[in-house]
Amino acid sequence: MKLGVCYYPEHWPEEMWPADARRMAELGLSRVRIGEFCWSRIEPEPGHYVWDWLDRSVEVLHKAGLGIIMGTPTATPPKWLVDRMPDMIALDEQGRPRGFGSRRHYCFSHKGYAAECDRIVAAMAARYGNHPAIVAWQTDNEYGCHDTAVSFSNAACDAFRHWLAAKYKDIAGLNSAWGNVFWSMEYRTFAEVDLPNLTVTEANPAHWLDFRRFSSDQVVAFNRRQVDILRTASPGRDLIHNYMGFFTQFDHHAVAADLDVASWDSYPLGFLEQFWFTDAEKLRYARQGHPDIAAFHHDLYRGLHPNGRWSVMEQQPGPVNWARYNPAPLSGMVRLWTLEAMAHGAEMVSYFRWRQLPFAQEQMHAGLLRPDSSDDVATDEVRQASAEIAALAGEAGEPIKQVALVFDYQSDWVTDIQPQGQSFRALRQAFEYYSALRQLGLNVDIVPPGRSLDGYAMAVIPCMPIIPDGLVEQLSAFKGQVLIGPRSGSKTADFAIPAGLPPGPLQGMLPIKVNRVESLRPGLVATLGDGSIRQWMEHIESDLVAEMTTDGGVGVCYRNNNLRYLGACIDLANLQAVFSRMADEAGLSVLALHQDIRLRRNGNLVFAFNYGREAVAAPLISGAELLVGSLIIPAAGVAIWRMA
């Protein structure tokens, strides 16, 4: 695994560049990402290119032996371009402009802006595409960040109407699919269809779902234009995009189909603070991040490509600037996060950023160096991780296949559009299933529907309201143990309740019928032995005998041969009990791990990570040689064994 860093030569005096490059190499870094925000420096006036400074920075980095990942600068169009075509900016859901003055101020549907992107990308590729320093290209930066994957502009509205016409052919087909007879919502032509925002109350969920599909397709098309230019002008280089944490506004699988490597930007402390975790979890893991945040995304993005190629493009090295609260990582966590990425098969971990910037919006975001160029806290941890990675060269292999967790982005769109209960999300359901499995010491891979399940002992579908074509046949042929979670099969592709009631197409495998659903507010629970059902509960008809029932006798989990359907959100202990039974039936061993310890098996190596603030005894790994760490794993510590 290679180590890298994000660097912005345009931010620093040119006389600093050689020393920076030398120090990067001495630290064990071999990759550097540049260029993704420098459009105004490359083209300060329309059509007037200034390359000399970027040429020199490329040469300085190349001379130090650093391979360059060149970013296309399309996430930050310059002011003169916005002024020339002011309608290129996106509008938010309230119709307000997403204006100039920060970043991502463009609409994916604007044809004029797309042409300008073609031009600047082609110019960069022509100049640097065959330079020996360039090892890869990053397209744009963090598609959709700041909720910009969806736009409610005139350009988006026009493009959406054309998208609908291509899909439905005639307006009667759209009216039928959306159920527009309800509330007199029928249209006469596609030109009458507006975007689903600014309605008096809830807009038609089928309208929203098609708009989400359309918006995702616009991101895919925008990315593909850059890919086509770069593949022609810079052959042999990897094409990469950097995705984000807990972000689902577009279908990442569809974007990844045009790329070579998936990458993501890992900020475990910020994500813990910003998302659904409890106050107790936020306090316990404030300086470490929840033990499954980084790993979940490692496996999510490793699953974007069938060959499993993925990297971390931005790794948090210290406090960030954008969360509600921004504590510093516990000593040792930057090393832990680095080695955990290695355990999940990363090709690279790149730290954001090289030097903390003393000005502008990110001046409070830590780097590997302080603004005065002295080493910050994380630098020694990177140095240690670099030495350990070098010592383990050749030891790691492919992550061991045990459990496949099946996730698609459309499922999160459906539950976001019509949650039927505050905070219910398919993404959160997937994370909680993933976390429960990991706490049993199991290896979990996250795969899209349709990906081969060969080699897995278990398959888990946490929540999939719309069952894609072919999935029923695939699961029917799968010999391992299968668990399907609540709301799966509950909607048709047109966002309607199936004619035969949920779980729709799954009834061919599971003779059950969901005849009522309840969403439960906090404190309103159904007891389940020593545990409970929270948030979501389905009432199921079936001739099968329930494998799990509430204390009131309501069936919760039903089994038919190797298939189970779980129709409720149940507590962790009961969920782990179900997974443990499945693992035993599948021939997998589970472990009673400490709540702060996580394991990952990669080739002949077993990694253990302590996300706690106290030292913890390592789990017993029989027949293994300890290579890194000790049998008492300190806080933020790592232990690595080689299996016999």
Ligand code: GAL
Contents of the next structure:
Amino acid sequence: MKLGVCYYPEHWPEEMWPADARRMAELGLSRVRIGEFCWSRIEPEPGHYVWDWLDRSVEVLHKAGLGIIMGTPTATPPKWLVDRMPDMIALDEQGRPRGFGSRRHYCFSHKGYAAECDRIVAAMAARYGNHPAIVAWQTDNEYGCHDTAVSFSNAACDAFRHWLAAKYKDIAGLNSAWGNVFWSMEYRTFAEVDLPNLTVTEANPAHWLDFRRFSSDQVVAFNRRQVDILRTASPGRDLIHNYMGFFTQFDHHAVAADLDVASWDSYPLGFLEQFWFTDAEKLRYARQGHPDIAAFHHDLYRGLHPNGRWSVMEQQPGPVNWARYNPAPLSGMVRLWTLEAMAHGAEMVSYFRWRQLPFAQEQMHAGLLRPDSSDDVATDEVRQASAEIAALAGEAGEPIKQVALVFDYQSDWVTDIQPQGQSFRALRQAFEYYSALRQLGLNVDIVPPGRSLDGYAMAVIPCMPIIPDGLVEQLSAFKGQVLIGPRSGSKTADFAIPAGLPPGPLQGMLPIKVNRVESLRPGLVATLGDGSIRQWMEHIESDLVAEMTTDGGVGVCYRNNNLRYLGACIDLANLQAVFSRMADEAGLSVLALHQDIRLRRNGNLVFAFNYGREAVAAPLISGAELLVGSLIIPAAGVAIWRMA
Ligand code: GAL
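Next up, the form predicted together with ligand GAL, please; the one we just looked at was the form predicted on its own.
Expanding to the full complex; the earlier chain stays at the top.
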């Protein structure tokens, strides 16, 4: 695994570049990402390119032995461009322009902007595409960040109408698929269809779902244009995009189909603060991040490409600037996060950013260096990690296949459009299942539907309302243990309730019928022995005898051979009891890990990570030689064993 850093030569006087490059190399870094926001400096006036400064910075970095990941600058169109075509600006759901003055102010559907992107990407690729220092390209930056994968502009509306016409061919088909007879919503032509925002009360969920699918397709198409240019002009280089944490606004599997390597931007403390975690979890893990946040995304993004190629493009090195609260990582966490990425098979971890910038929006965001160029806290940890990675070179191998967790983006769109109970989301459901499995010491891979399940002992589908074609056949052929979670099979592809009631097509494998669903406010629970059902509860009719029932006698989990359906959100202990039973039947052994400890097996290596603030005794790994760390793992510590 290589280490790298995100660097912005345009932010610093040129005299500083050589020393920066030398210090990067001395720290053990061999990759540097540059360029992704520099449009106003390479094209300060329309059509007038200024490359000399970027040429020189590429040479300086190259001379220091660093391989360059060049970003295309399309996330930050300059002011002159926006003024030339003001309608390239995206509009938010309230119809307000997402104006110039920060970034990502473009609409994915604007044809004029797309042509400008072709031009700047082609110019950059022509300039640097065959330079020996360029090892990879990053397309744009974080598609969808700041809620920008959707736009409600005229350009988007036009493109949406065309997309609908291509999908439905005639308007009667659309009316019937969406059920527009309801509330007199029928259209006579595709030109009459507007975007689903600004309606009096909620728009038709089928309308929203098609809009989400369309918006995702626009991101895929936007990315593909860059890919087509870069593939030709810069052969042999990896094409990468940097995805985000807990972000589902577009189908990442579809974008990845055009790229070579997945990468993501890992800010465990910011994500803990900004997402659904309880106050108790936010306090307990404020300086470490929840123990499953980084790993969940490592496994999610490793699953984007069938060959498993992935990296961390941006790694938090200290406090960030954008969460509600921005604490500093516990001493040791930057090293832990780095080694954890290695345990999950990353090709690279690149820190964001090299030096804290004293001006503009991110001035409060830490880097590896302080604004005065002195080493900030993380540099020692990076140095240590770099030496440890070098010492372990050749040890790590193929990830061990145990559990496949099947996730698709559409499931999260469906639950987001129609939560039915506040904050129910397929993504959260996936995270919670992942976390429960991992706390049992199991290796979990996150894969899209349709990816081969060969070699896995268990498959888990946390929540998949629309069952994609082929999945039932795939699951029927799978010999391992399967668990399917609530709301799966509850919608048709047109966002309607299936004719035979949920779980729709899954009934072919499992004779159950969901007769009623209810969502439960916090505090309203159904008891399940020592645990409980919260948030979501289905009432299931079946000739099968339930494997788990509420104290009131409502069936919760049904089983047919190797397949189980769980129709509720249940507490961790009960969920783990189900998983443990499955693991047992599948021939996997589980561990009772301390709540702050996580394990990851990779080839012959076993890694243990202590996400707690106290030292914890390492789990017993029999027949293994301890290579790194000690049997008492300190706070933020790591232990690594080699299996015999
Ligand atoms: C990422 C982004 C970077 C930087 C960073 C700050 O979302 O890609 O450009 O803004 O966050 O944490």
